[in-house]
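The form predicted alone is given below as one chain in structure tokens.
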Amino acid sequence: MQSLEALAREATDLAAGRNLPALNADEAEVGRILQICNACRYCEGFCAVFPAMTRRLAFDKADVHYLANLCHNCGACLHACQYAPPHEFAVNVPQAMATVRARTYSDFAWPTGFGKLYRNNGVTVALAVAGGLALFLVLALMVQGTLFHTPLAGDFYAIFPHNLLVSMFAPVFLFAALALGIGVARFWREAAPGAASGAAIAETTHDVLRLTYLDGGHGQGCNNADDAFTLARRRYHHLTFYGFMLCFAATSVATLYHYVFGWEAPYAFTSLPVVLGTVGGIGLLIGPAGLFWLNLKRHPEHGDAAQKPMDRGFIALLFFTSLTGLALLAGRDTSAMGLLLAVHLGVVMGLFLTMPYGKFAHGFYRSAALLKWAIEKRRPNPVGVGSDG
């Protein structure tokens, strides 16, 4: 079997002949594995990766990036593969894809240096940013003498005025949206999928919202610690995703209340923003806690070990965003509201500042890859063999 270095040199020569970017060793490993899978095709019905693979005879950098982000890392193909380690072919699709996928977040990121920093030190960067911002806000309240105060009936604006909060969070949110948008746009341009039809967009939306490809291709779920199937990963992802969306909806409704109807916070516990935020916050506690537990138990050959700090950093920020938010809601009528508010705001700002460079970005890159698949499967197969699922 050829070494990764030899495969990388061959891929470089091929790319040079076609005027394409050269593959690095990790990308060449994905290409090697996919060539074997293309000859076997046992896993063709598992997920979108394998039918998309069969539409190609060779795999350049753009193909590898696209297929790596199309992979949901469910692990089913690894346990079904007759060529998986310890076989000499050493076919491990989930691990090879995970290695390349993590690099795409930093390689396409803007600014690029931030992506590389987060990839190598995910937990440290996430907790340092969130903790540093929270500490800054706590110290600011200490200087003003408002860290502890007489109960204010949940009036956050008595601690941090509304316009101050807007001036703090608007730049952070806009930066996160801009950085994430630039990264996904770079990935999309490389993928060059062409125009999307309404049917393709509808299919992608369905697959994203249902997490279709976390069912293992048979509805029984993914593999995690061993070859047993479980739907736990899909369910915890749903709790995390919809918990986050409900929290975002709560903020959006509160914004409408403030600017459109002139209804200022604090809102009653039975109001729509508080109900949405509470339900979303509970989901955002259970989901990340479950994903962290699964991450600890995950089979070592299912993913890239170097990616764990990035994964756990993101999970920690989501969990503590929810925990501090629910603690703030519970203690908003106490003298500790200022302290709870400062800590929560610091964690939320840390989440948004690191959002474009870590695991949060995978939802957008994977959605883009799913849309490309929905577009290309509706076109004639250039190879003429295989199934489009």
Contents of the next structure:
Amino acid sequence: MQSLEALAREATDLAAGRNLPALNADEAEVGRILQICNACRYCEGFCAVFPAMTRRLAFDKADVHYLANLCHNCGACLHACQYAPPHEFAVNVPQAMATVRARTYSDFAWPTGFGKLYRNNGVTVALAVAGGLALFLVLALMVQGTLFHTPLAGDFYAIFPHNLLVSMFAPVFLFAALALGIGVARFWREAAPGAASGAAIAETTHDVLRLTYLDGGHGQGCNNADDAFTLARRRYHHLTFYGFMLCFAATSVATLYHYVFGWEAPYAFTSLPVVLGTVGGIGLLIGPAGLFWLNLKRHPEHGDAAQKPMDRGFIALLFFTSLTGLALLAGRDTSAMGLLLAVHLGVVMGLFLTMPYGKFAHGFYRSAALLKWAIEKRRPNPVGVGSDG
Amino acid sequence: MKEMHPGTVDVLIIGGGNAALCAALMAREAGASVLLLEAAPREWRGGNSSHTRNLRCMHDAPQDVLTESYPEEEFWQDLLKVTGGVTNEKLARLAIRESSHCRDWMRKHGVNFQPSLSGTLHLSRTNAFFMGGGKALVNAYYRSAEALGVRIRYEAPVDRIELENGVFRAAWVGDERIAARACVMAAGGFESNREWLREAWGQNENGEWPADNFAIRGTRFNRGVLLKAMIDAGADMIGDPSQSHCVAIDARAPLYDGGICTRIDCVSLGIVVNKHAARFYDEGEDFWPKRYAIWGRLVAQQPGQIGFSIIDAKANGRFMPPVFPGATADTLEELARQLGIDEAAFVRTVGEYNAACHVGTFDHTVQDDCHTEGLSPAKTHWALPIDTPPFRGYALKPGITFTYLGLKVNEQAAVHFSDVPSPNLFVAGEMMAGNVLGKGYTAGVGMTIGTTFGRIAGAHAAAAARQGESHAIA
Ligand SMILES: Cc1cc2nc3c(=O)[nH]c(=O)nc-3n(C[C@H](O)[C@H](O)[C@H](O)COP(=O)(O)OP(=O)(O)OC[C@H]3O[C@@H](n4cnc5c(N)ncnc54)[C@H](O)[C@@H]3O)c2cc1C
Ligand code: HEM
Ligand code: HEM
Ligand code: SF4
Ligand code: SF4
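Since the one above is the form predicted alone, can you give the form predicted together with protoporphyrin IX containing FE (HEM) too?
Shown next: the complete complex, the earlier chain at its head.
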């Protein structure tokens, strides 16, 4: 479509004229769409993206990166858009945003070259898990000579000594945290909005924990398969998110038990780490299963189809982390404990390895974008346009 | 009688926009079986309603998204003013009162409201905005209609109505005959019928057919087929057949469905010239919201039906950002070149205007004292010299919003033949808006009329179908 290309070019030129890095094609597409949205504004009530947009008249690289991560891919503005395909303006905000969003993860990734891992992320995840599994299965074999053993009453350290586990997981985990932290810091610095007030931080925390922008602006939820609203995505995400957090808390509590109190695993079924892990684990089974189902039913024009392997890979990874953990718990007194432990640890290793280079990044980048918005909205609007009919 | 077998629907709705959907929902709620025929395919359903953003609502106290109050009398006076009295007070007041309570019903069927959009503060008191705009509203109504069991057929343009002494018998889609006990027509105006528009606007003194250069702001499916059919059937008509609501939009707008975003809102901040680089009207006559609707006609009267809105850097950020980037240049000559108008004439026009500007205290929020002196036509407010590069220019062409010709109705929304209301044929929305809005426009009143009379027509059609049935049994 010639006029669209011309528009994209003009947007690029415009940015170049202001001596900013030129937008790539995906970013220019967001710029083109936002120029249409800015003249329309019908979707202002759905989420934070549109109010943030109206504070701008043109969209440079940093604006596009910020808005792409502020978008929650809820789909409302696709189904409500009078200019959505087949209209020649071909406005598809969630798709354009999703495409740029994935690129920001890889462009800001640290170390820089590792950003490539986001492309074909499904393969990355599969390889990491396979590698993790192989590692621990071989280790188990080397330690014991066989994958099965006489029941050990849940004595995990008889299979893998505690120090061995720490020496393997701690560096990987710390690296993941560092790499993600640097990536997000780079994203933040590209256009730092200034200092965060307490109110801005409180609002962001609220919006992150409640996933405010999956509620559609009216509380009836976001879109999935069609123009009907559903709270299912938000609820399954809550199960996933809080399930994950509880598992994380369980591991943290266990670490405390170990180092501070000197209480060694296995812990009783009624102990805090196991209860937290079990409850979280169940959430982390139902949540990802629901998200997977919704992902399969997602409207084809909604979001970036090329990212389905990354999304589904991450969903599967969470599901199997929980499943293998729960299986280990159930089987810890059996002769298969060593095998179950190796499998769980292998999957967990895959999760940790891919954490900074996969869908997991979305939570951090989105949270950062929400904080940018909470800061920015408290400042006077730089654009004071007159009114119309 | 063959037609009374259970396969015949009670109420047939023709059209698929706001008025049609309101009628369908009401008829279904009243227990009638309902079939809705939409000319457009599913992805283009909803007519002009899918381009709307709000409806005008009477209210005596602040109401969720509406601020302050907008009493019946004020609403009525506003209508009286914009129509210049070309309205029917009884029907108008009916719509006004209905607008004070129809929103609960709209919500029930899934419509969500939001406060006035940024840049539309002046409407926060009078107009309730649809969250996500008209397409979200239309989607919600279709969902609700489907859930309630309304049958919907897309790509079903009705081209003929079968009547018997003012009684509706059937509608024809191609060679398919669709009988029903009652019918509501809500198929919009004739704005996308290019031949009809051409005829309505006629030929100008330069031998041009101005309507050939118009864009249609809304759907391509409102071709006025039913209006024509009703004229031919001898129905009572209302509204000036040669008139349409016409605004100046970006000349690059698509032929159909450009919708709201193609408006150019910087006219009052600069000057407007025609293709000979001459000014032709006072750009600062009144606030833009009160004037934007006259500029379509003004541009339509210019040679080639084209105008150019010219601003300088001082106007940046003071108006709603336009959808297409304007021509931008550091000199007036270059801007003229880009716009394809005569450089010398353009520079002269701007020079004369600049020299005539009498700058006082610029304030876009009031009718300020910046004006021209000794210039014809004058610019009476917001007249600042165009002297700060970069200069920008936007080509304008007329965009048709809707037409005024409609069918005469009573408070039951019944179609009339020689002043006698039909017992089972009703009409709603743009097809009868001329009863209330014979002329002019004020934001949101189209949806108010469509919602009110759609609901009335649906309820009465259901009642008529019931009655028709009991007569048939008796
Ligand atoms: C860009 C734009 C913005 C607007 N904004 C507002 C606003 O904010 N507020 C407001 O109050 N008004 C607004 N209006 C006016 C408003 O759109 C109309 O008043 C209102 O939508 C009319 O509703 P309707 O149901 O009568 O017609 P439409 O919504 O146009 O529906 C007509 C339907 O009939 C179908 N149809 C046509 N012919 C046939 C046939 N032969 N057989 C079967 N089906 C047929 C069409 O496909 C369409 O679905 C706007 C108009 C435009 C163009
Ligand atoms: C350092 C990494 C990890 C190690 C060494 C580890 C080890 C273990 C062990 C030993 C158990 C068995 C506990 C028992 O039976 O008492 C277990 C269970 C479990 N793990 Fe992990 N795990 C790790 C990370 C994770 C992560 C990141 C998750 C999910 C987000 C997870 C989810 C679970 C679940 C749901 C259970 C079962 C519930 C429970 O026993 O608490 N694990 N894990
Ligand atoms: C531990 C942290 C998190 C986990 C495990 C997690 C997990 C997931 C998963 C599995 C998906 C499904 C992908 C899909 O099919 O769409 C998802 C999507 C999503 N997440 Fe998270 N998430 C986390 C944190 C967050 C945070 C903090 C936010 C918000 C600030 C967030 C917002 C979203 C949104 C809006 C989606 C749906 C949109 C999309 O498809 O991209 N998540 N998340
Ligand atoms: S997504 Fe479409 S309807 Fe929504 S603001 Fe953008 S252009 Fe307007
Ligand atoms: S998809 Fe949802 S979150 Fe993203 S811009 Fe559209 S409405 Fe906002």
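Superpose the two forms; the largest set of C-alphas matching within 1.5 Å is the rigid core. It should be emphasised that the depicted structure is a prediction, and the values quoted were computed from it without experimental measurement. Residue numbers count along the first chain shown, from 1.
With the core held fixed between these two forms, G132 has its Cα displaced by at least 2 Å. M142: CA moves 2 Å or more between these two forms after rigid-core fitting. After superposing the rigid core, the C-alpha of V123 moves by 2 Å or more between these two forms.
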